[in-house]
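This document opens with one chain alone, in structure tokens, the form predicted on its own.
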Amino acid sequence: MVHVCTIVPISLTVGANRIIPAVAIPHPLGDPTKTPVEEKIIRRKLVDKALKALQTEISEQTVFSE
């Protein structure tokens, strides 16, 4: 499982294995100040990162920040 979150230390504390940092607390998967096209790009990058994290072999909690 991949946990997309805005506060990484909480995810680490609760034991999430694969962690993807999100955009911001009120809007974790987007930015309302962006155009719909820009938001789609932001969301697509997060989904792609999450899919890559699912395919990555890990042995301990891992934060996929890049």
Second form
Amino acid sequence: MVHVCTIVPISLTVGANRIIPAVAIPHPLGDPTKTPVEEKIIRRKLVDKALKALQTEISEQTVFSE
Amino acid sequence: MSFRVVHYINQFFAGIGGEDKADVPPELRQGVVGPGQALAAALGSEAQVVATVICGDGYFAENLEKATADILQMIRSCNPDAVVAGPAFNAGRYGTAAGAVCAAVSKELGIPAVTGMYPENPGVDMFRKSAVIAKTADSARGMKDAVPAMARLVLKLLRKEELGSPEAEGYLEQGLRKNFFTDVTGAERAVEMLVNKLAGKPFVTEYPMPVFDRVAPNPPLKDLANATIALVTSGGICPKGNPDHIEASSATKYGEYGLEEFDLLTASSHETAHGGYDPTYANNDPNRVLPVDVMREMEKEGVFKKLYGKFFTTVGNGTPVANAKRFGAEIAAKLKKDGVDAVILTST
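Since we've got the form predicted on its own here, give me the form predicted together with its partner chain too.
Next comes the full complex, this chain leading.
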């Protein structure tokens, strides 16, 4: 499981192991200030990152910020 | 001369607004605001609330470092003897902010800082070691007990009196151990505890074990192209009309809903049931919380084999940990049974 969320410290506290920092609390996988096309690119990048994290070997809680 | 106290509260208790105003940046006001009135009364003549710092919970959570620095600057400018934050009850972001402010105040200004939270507030685990946290009820209904408890603690600290045990003083354990002298040896105390335990009688351990809820990381997904991926969210996305009436806060249930017929979620097909964030963005485009559009696209491109035919959803807003644990276990069992290989969990 990979956790896509904005408040990373809470995710770390509750014990998620693979963490992807997201955009903002009310729209973790979107950005209403962008055009719909740009927004979808942002979302695609985050999901891509999440899928990469799922395929990454880890030994402890890991925040995939890059 | 009385002590000078600065009070930290969020936008809600300041009367600025609810979630729609959660993005307001820090602001300094002279005197008391909102619950500050009760705090001033509880402090009596020994201390006065000279100023109030207000910050939106959302703003704080999304700008941790800047918000902490700006708030610290405002507090410093008031030249206080102590800071009181909250009480935050079971509000997660408020608790996190109040805890962070207290931790920064103790560290940077070296003056007492006291907050108040419900023991399950996520801010407790993050800041229990660096802040004195009065134990409160889970909602503002507990205000009349919380404020005097916080006032009592901060006055004690201002008088430079030593705090007694967490149980005696009504604050949450900080993970500290204190040495003391006793006539009874460790061996005798241990045997006494054991005898009580065997007899089914109560006993108090001298060395409580920490409660860590940790699982070892799962091995990585090996074959993405052949994987079935499921979407799960605590962001409250549900079919329009919230057919199962998932609660806007303190959820007692989760929902499972079909995704087969959707290439994307729209404002007319889905909405959020969540009462803890401004729902405008999620209601206008639910893919912002549950990325069905992108997942469907990637499925068609063959990035992975299949988007699992259902999604699971609940509202993570003051939800008791025990409930969340049960939801998680049940959802995981269902996903496992249906051969799902991996899960993307999104949270707001």
